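Starting off, we have a lone chain in the form predicted on its own, written out as structure tokens.
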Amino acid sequence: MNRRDALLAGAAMAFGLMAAGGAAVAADKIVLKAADVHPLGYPTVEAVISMGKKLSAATNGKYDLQMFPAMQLGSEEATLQQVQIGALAMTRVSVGPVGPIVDEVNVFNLPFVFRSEEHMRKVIDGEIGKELLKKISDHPTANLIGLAWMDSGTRSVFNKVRPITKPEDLKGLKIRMMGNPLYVDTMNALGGTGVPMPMPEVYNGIATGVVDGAENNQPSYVSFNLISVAKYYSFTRHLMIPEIVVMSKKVYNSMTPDEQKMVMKLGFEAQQEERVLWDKKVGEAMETMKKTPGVQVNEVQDPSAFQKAVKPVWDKYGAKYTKMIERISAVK
């Protein structure tokens, strides 16, 4: 099957489960779908099941998760979509999507806004994480549940054209971004021009020209194959944003009070058992990175650079989140 009819049978498949609904009877079962454009084995895909497994056994199998990975659904745009209308049970997307809809969540993706990714962690992991899924659950018209936090790592840039050492060596480059205007904006401050472009379209941009690159995770620069059209890594470390694991409200509304702790026991724990699997996966990609013919990776040895260079766009989106920054900043 060919990327467009992988696609097509992905949103045939979407309209389907619309019909049937994100939390399907069958039988004695209530069925939970959930979808994520990582594949199985992915850290994220596997918390998720993971956490499936637990709701099965602590309800006596009155739930089961059904999984679809691998974007059989669609981008992270889409399934996030299905999921507000109650056409998928969950989904685990990038906190880029959620921002647009839920503003106070948008501080996370500032660009540095985390000193390393323990900082990150012991964020996410705090009361300003939990306050941050309740801004999501508690939003009038979003109709999500925020059920947990999960690592993505940092994000750099990788490329087909040079290894990137400073924000002068992105110019006339052309990076895809994920679709919020925050981190186009941020890619323009560093000296590319960012293009927003969803994720399934990502491989055959770079191999097709229409972008000379992206920037994501080591991961996901792996598990996508894009370290075979793109092979210069460089660590920018630019962006470090947490992912999220949200349900539907319409779902969630269905299930008894008890029920609904029991998910929400079950995110954090989910929280916790991406974490181990992800340290793993990104020392088995750095592993690929290494082996892989032709593929040079490199370190950004003046951070600071990069650092001022995305000073507008502080000023342009930081300034209403001065006093969640401030918080985030004082977590030792």
Given for the second form:
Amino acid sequence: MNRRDALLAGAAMAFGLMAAGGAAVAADKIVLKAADVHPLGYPTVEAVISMGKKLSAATNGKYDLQMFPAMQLGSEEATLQQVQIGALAMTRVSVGPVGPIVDEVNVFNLPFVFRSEEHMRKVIDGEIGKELLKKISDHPTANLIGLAWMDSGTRSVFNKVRPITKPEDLKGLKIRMMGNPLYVDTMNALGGTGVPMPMPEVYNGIATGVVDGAENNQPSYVSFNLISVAKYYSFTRHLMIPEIVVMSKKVYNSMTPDEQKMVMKLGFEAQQEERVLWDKKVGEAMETMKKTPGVQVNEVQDPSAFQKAVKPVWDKYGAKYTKMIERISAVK
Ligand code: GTR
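Given the form predicted on its own, corresponding form predicted together with beta-D-galactopyranuronic acid:
Let's see the whole complex now, leading with the same chain.
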């Protein structure tokens, strides 16, 4: 490479980095950096990697996706901020940390808002799912593009003190919740004490007794190794929070209209692929829970007691979502 070419290449690289941020330009290749708190092999991670491969194939190798799994780039809140400023191209996060930025998605955070996982899947696949992704993309200051929803099953409480069979059993227990006031209020309404804490701190938090437990779906309970510090997993099934793949608006805007369309299409395909992997992962996690010594899994006595307990949360947060809640319920 002569000096002029080297200068041009340098300038092109600098321009690329400035223009696209999280999309690092190397020669004629653009590397899209993506993050997830989950490890390789986890459904959300694999679905996004597969989407990257398809994008690479569809653009003759112009784009490549580089996945940073397993909290390598920090908490979901941290990766979301990186995506907002364009330092990262993509991240897969729970609705939890998106709620404080785009209020409309908080409707999915309401406890017991979905009747079943099947109902939840129909909602995220249908008109409502598309509309809420668009709300994320259209938000004037979020700087995010809503690409896809992902299934994260149902969250239940686990702790190291006792099995929970009724709301009263949660009394006096400090339970880690994701950092969204709605979740903390949910745990308080259920009878426990909600403590907001980012995921990277949860294992130590439980091990050292800062909290007595947390709540999550079965695959996360196993893969974050919380199973080794909190042995009682109780099916409270209080939250069913879909997850979102978001892209940096800066990176998206640096793509051609055809590429943008392709990314949206592949996002929806990833949404479908992830759930097949998800169902399998839940089965595997249940197996691990059954055969891990000391782990006790229990159903609650009366699920409706938990549903009744969260009424104050619905009173406080539900009112402004009334229309959307009606539409969600109407999805059969
Ligand atoms: C998992 C979810 C993550 C994150 C995590 C948490 O189920 O996949 O996105 O929300 O729970 O509790 O922080």
